[in-house]
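Just one chain follows, in the form predicted alone, and it is written as structure tokens.
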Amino acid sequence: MQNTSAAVAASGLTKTFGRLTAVDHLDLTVPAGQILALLGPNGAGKSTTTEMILGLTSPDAGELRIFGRSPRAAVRSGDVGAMLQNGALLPDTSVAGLLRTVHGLHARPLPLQQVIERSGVEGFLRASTSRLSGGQAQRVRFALAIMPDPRLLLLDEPTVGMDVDSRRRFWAAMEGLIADGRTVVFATHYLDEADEFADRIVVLNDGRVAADGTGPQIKAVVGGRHVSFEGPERDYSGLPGVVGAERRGVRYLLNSSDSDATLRALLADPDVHAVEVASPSLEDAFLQLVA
């Protein structure tokens, strides 16, 4: 397998730890310039896959190429940047000192001031790395990830520990990087981020691909629409088009394969009110896929 046009080309990728198979014959191709979200429950194989792409661990079987080269060769050349959730920072040094030190180790890094501005660390450059909040530490990890000016950027739970405003600013910065044509692979538990920012979503479960497609394609797994309303206490599961019914507090939620027919039947009842119709969410599809 030689796919030099792909940022990531994996075939039959397998990794075991004793009796546990973390990644099970994974086939995955990520074209250059694509924004890919990796989703999956804990233990699905996301972190192990990321570690193999980075050359931190070797597969037991299968083949893996990054821009047509081995993962370690791609990392050494500066083509790969990574932001790992639990990546340790050099302790007891200032953020500015850490960034200057690492900047000098790269062959063709982005200008340091550009790294600082894009990562949003300018407000705490003098702070010690040992005294950073979770969100601040994540932004420093992001600065280190983009510093080598990589063609492929791997992000493991990039916004964990960030508040809502910090998350928004992070993705605004990411949009600038994406516009430069970089390939981005990110793992997240924030499904709204995957739905909004990814060109493609891959759901992993038990080390295998459970679903692969765009956000709308993944959500189509659930099918139909959700109809919610308030009304008299009764069994609504027999209404036309209804394939699932449940009560959530004072409201009923119906999953319908024919929302028009369901609505006609509901609205014939004068005691039914506050009716809302919505498409299934990515969370609905995700929960069904990994159940």
Contents of the next structure:
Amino acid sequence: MQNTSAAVAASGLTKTFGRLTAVDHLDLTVPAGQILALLGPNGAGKSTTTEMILGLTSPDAGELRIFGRSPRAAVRSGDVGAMLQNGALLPDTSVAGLLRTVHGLHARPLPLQQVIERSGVEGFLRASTSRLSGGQAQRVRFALAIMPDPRLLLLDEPTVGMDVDSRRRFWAAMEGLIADGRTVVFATHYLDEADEFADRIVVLNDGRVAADGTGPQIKAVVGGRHVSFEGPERDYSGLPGVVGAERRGVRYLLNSSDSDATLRALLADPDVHAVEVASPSLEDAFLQLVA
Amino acid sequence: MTTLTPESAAAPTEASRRPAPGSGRARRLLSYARSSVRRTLTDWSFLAFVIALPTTMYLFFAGIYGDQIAQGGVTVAAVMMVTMAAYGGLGAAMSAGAEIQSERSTGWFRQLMITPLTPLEFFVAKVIAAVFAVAPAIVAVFLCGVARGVRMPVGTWAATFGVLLAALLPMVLLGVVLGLWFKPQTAGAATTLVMLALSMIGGLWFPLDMMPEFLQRIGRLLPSYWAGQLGQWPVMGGAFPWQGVATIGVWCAALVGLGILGYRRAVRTSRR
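Having seen the form predicted alone, the form predicted in complex with its partner chain:
Following is the full complex, with the preceding chain placed first.
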């Protein structure tokens, strides 16, 4: 392929399951070294895209190259490491035994000691993989992901089910790895997470790219707040932060990318009352985006 | 192995990390086989099932009939030792096969498939590991045979062991096929039922001659019967049962075919 430097180069990528088109003519190029978030609601095609990049699923149509090679070849050479969503671990083995087994499979793995330190599994190396807490299992999956010393790390909803605190700790642990210039692609439901940790956000919906940009750009489109209120009849679309305004019965509904600024300006008018601020769900935001 | 400092390991260079294609296949195979063997040999419930059952049955039946003389001037204790070892080995081989399929159908296999291990290497590693499940089952019954007073030249012991192992190892395929065609919840029961049927009708518990004519006819088509016959050959002598080799060969071919069909069906019906 022409672009051998790109970590991921997909064009016209399509995958259907029966009548369901999970990924629909997806075009996506991820330059090496980029940290990209794949954002989207359930069924948007995030997991299927991840699986195709890993060579676990083959596309029905389209072209997909990982560092200029086929996904399977990239995986075999240790260029790609991944944390799968709810990825099962080999049961009834010690964590140390599991790590040693997989270490023996990779071509050029990171030294085992380094894997153990970076993933923070020192405390439960002797525990059975069948008796780990959710957080511990996730750390073991992370250890497996970084073991091949990959140039591309794929994380499919790595922090799903974690509280805010564990999510922060997870990303803090990631920082050391990311600093080495690796490419990271992670799928997530959380806009804030995508905004905070990614250089670029690609929003998927119905298997297609619905939006593609930096965190602030995406946030302005999908991450706004809905400010609704009752007040005198006039045009509110010129207020700071407002990206959309409409009237619904007696109430006005403003879509704002910066609700703080909008509210400051809005509340200067003493006739404005019954103000409500709401965050639309990601799903609602997508409906807006796609409409 | 290259010696990597943490710094150089953290920043991989393009040139240092390109393995030659196919390199390390043996290393991967052994690494995965070793871990599978370790798991098999530390799974006490599995070992109890494939060792305790045949040895108990052997000691029980050999206690009743063992001192009689079978054809060829060999004690029944010796003949029964071979067939009970075949029964134990059959159970171990089929369980190992069922385990291959259950491991393949879990999320763990997906994790494995994002390492350089290929599906074929996975399968071969697991078959190597299956040897370490079948061998203890045979050896345990042999030890009981020695305790019952069976005495044979070392070469005969070795030949019987080798022939049994070779005749039973293909039954790993049967376990895989059953795992592919039955739901995970029912695969265990199906494996046990088929294993018991093969053992009984294959004459591993009682000699085939004691059964009705139609069962004998079915029995002679079963790989379990021929595993028993082949295993007895070094002990009893006589003509080498080539028909057994052919029968087991046909079974293997059919099982491979069924396995491929079942695998395609599994891929089609699962969303991922």
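Numbering follows the first chain given and starts at 1. None of these values were measured; they are calculated from a predicted model. Take the two forms, superpose them, and find the largest set of C-alpha atoms that agree within 1.5 Å; that set is the rigid core.
The two forms, fitted on the rigid core, differ between these two forms by 2 Å or more at the CA of Gly231. Pro270 shows a C-alpha shift of 2 Å or greater between these two forms [criterion: core-superposed Cα displacement of 2 Å].
With the core held fixed between these two forms, Arg131 has its Cα displaced by under 2 Å. Aligning the rigid core leaves the CA of Arg247 displaced by 14.4 Å between these two forms. Overlaying the rigid core between these two forms leaves the Cα of Arg167 displaced by 2.4 angstrom.
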